[in-house]
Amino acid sequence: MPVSTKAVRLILGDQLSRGLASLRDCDQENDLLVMAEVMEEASYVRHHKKKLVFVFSAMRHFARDLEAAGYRVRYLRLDDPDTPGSLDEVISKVVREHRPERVVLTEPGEYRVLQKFEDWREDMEISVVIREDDRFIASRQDFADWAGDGRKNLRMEFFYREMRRRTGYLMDGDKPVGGSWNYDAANRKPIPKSVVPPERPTSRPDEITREVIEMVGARFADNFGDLEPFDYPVTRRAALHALHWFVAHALEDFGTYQDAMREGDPLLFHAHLSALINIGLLDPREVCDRAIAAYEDGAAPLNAVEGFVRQIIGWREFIRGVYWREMPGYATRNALEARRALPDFFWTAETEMNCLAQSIGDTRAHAYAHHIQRLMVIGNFCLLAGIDPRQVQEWFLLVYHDAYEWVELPNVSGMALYADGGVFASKPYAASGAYIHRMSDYCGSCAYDVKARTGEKACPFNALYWNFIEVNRDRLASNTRMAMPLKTLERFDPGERDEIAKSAAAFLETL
């Protein structure tokens, strides 16, 4: 006799949670989980070959727990040929073979998945609940309120400083701990020669992740990236590792090195945890709460703890308010009216400019890069080149393995393109070749001199840098935090400002 279904339960590639809303009152004999890898969502975008096999690896691995752990679970792998090939069809077939009373979601971290979840449920004769998503500490609504408060501008800071005060983390009473909200100043030290990360603990693919990379190999031979090694956490189990070695090993110095760079080194004392978080094997909350308790048993910094805490719950919430408060409009904002194709080389990561072939070389190679190199080199380049938005927006949200547009989106677009306007950053992002030189070793080996402005072998950043400047200058004339840049400028002679364009034009034609 069939087992009769109550819901359905669909679990999406990035709620990979015991805890997800949509299964507290899970009926472990009459309801069934529902979980999918369709082509629509794998290529939507050509998402990196690394991203492709963590993500479906982790899909696959949470099933088979979920089954251990009593659950009904209805699987659909992508070469199962009887698998749909969108969520769309996904739900009408189990529908129709289950005619469940209802279906219950917890709602998407993307605006287009949300549609879909609406379009369902004014759709289906059948009962469809949409969830919040509360693995976030502050709701949408939450961002909402705060963001409609009478503010004429969102910073960062003063979201942070009220999930400090809604969440108690390091706080003493309604003060934060060590006198200060912020030790952004202690974290942007470069890293010396003699400074040696730790070595990291890997992953060694089991059957269930050398099915996936051989499937993703052959039918996605063609996308962006390196497919092997691969070792990243794909289980809850292995997730919980990654993050206890982090805070006993690389968390101490992870502050003060924070937005250092290496040659050949791209982790460093990262933590290496946005994809473990956004996919759902680690909660927020349980990450912050291990690093706080590793600073109140004196194992850790407050520089080194805070900024952690602050990326969780200051930037992470508060980029993904963002999206949602601005969406739908967001995604097509172009401020700057940068039009230029994206260059040849972010794929293949041959340029002579040494710091972008070796964050899009880390790129390439791991799906990742750390936060400076995504923002101060190669962000920091397409905002100066004037690269496209969209065309730069597609790039990060398929090359990166903790890439989904609520968290890709504003970033790219608000923090390191101003695309937006200035939403929610005071300024433009931009700096010259001397940032990069002080934070890393990059430009050691470059075939181009960071020193020089203007010439053959000139660091083109530098050029770039005051040619963004001119460029925009009246539209950034107005924002008191670039006064000092227009007013040096202003004092370049007119011969040295007709070589700084030269310079940035001819390197632009070689793009």
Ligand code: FAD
Contents of the next structure:
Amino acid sequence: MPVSTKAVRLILGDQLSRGLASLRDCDQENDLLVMAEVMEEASYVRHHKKKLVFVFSAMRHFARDLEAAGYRVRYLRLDDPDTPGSLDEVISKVVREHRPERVVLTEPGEYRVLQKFEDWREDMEISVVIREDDRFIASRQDFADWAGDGRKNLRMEFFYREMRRRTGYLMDGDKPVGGSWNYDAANRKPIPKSVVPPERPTSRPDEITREVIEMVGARFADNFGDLEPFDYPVTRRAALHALHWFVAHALEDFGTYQDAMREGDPLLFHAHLSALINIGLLDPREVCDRAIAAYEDGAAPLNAVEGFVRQIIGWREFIRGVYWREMPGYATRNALEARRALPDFFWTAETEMNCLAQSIGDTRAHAYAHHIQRLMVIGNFCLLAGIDPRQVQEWFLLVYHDAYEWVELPNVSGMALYADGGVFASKPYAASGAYIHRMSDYCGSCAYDVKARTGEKACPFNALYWNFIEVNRDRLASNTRMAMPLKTLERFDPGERDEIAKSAAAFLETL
Ligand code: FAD
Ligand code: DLZ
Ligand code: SF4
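For comparison with the form predicted on its own, would you give the structure of this protein in the form predicted in complex with this ligand?
Okay, now the whole complex, with that chain kicking things off.
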């Protein structure tokens, strides 16, 4: 006799958490957990091959572990001809076939998917329950309450302090441990040649992952990025290993070299945990707890641990709050009226600008680049060259294995491009070649001269930077944080300003 189904509980590819809100009151005998690999999600952008392997393999391992724990799971594979192409069709099919009393969902990470969920709630004859995603520490409502209606510029630092108070992380009563909220001043050092980051453990793909690699290789051969070698954690157990490894071996120097870049090593002392947290294999609270325990045990200094905790309970939560507060209009903002097409070298990594060749090359190889590569090399270039924000957003959404719109969009539009007009950034993160030179070893083997401002061999970031200030002079005039570069520009003689405009135009022409 077929088992009757009380509730269908759909679990999305980035909801791989045993504590997920929609799993909490699951009746193991009568409820059905549904997971589906669907072409719509696999192709709404042409994801990096490693991101596809990561998501599908983690989904398959999660389903296997749920089954082993006694849950009834219906898993629809992409390579099964009966699997529908979209989440809409999946939900219709399982409701038709299993006739549940209700559908239980956890709110998704993207506005586009929330609209689907809301349509189901509206259109279906059975009850559709959408639960808050409480894997985040601040709910959407918490953020909205904090941000208020009228607050024009949202500042992460103040939100972060609220989160410190709320979580009690690194707090001494109502005071921050060590007396300061923020130790960022100690976290901006370039990395000397003599410092050798710890070697990361590697692992071999198991049978499930090998099968997924084969499927992605066959069906997504033209997508961006290297498929192999693939050794990312795809289970809860492996994710915990990665967390323990980071805390034991890299956290100590995470803060000091957080902004540094080195050719051939995108990881340095970074956590490489964003994708695992975003997909649900690690909980942000447990990640912070581990880091704080290392501080309390004397294994990691305060500047590292505070810096790390700030990224998670500060930036990560803040960025998500901004996304839901500002959507749907946020995706189409273009405050600086940038219209240039994304250059081809974003796909090939073939450019003489070594910083971009390295950062895009790392991205293509690993579906990963660290924050400063994303912000101050790739994002900065797009800002200075006036690349169309929609094209930049799409690129960032597809190339990184931690990318979902809730986190990618505010980072790109708000932080890197200032396309949102300053919802949370106090000024555009624009920088000349000098910044990249200071924080990396890229310039040493570059075809361009980082010290030269104009001329054929001059670092393009230099003329582009001053040209950006010139072109956006009126827009930036009222921003006190831009007063210094604007004043410096005024001091250049007209011939120099003319040369800058010509050099920038000549370079932009080559794109
Ligand atoms: P670490 O440098 O070791 O940081 C620790 C953790 O802090 C990360 O794992 C992450 O969970 C969190 N974190 C740090 N900064 C941010 C931030 N700005 N926003 C959200 N979380 C943060 N992060 C994504 O997860 N997905 C994205 O699609 C994404 N796109 C980005 C696009 C741009 C233009 C920029 C500037 C940043 C983007 N980030 C994104 C944020 C950040 O670059 C990555 O979280 C980080 O590089 C991931 O590597 P890691 O785990 O080694 O991080
Ligand atoms: C990223 C992704 C991919 C590639 N494929 C699937 C899928 O086939 N099925 C699924 O449920 N989820 C997938 N995901 C994750 C979703 O895109 C993600 O849940 C939404 O973007 C909401 O954040
Ligand atoms: Fe990048 Fe300019 Fe340095 Fe070359 S010289 S690596 S283009 S910053």
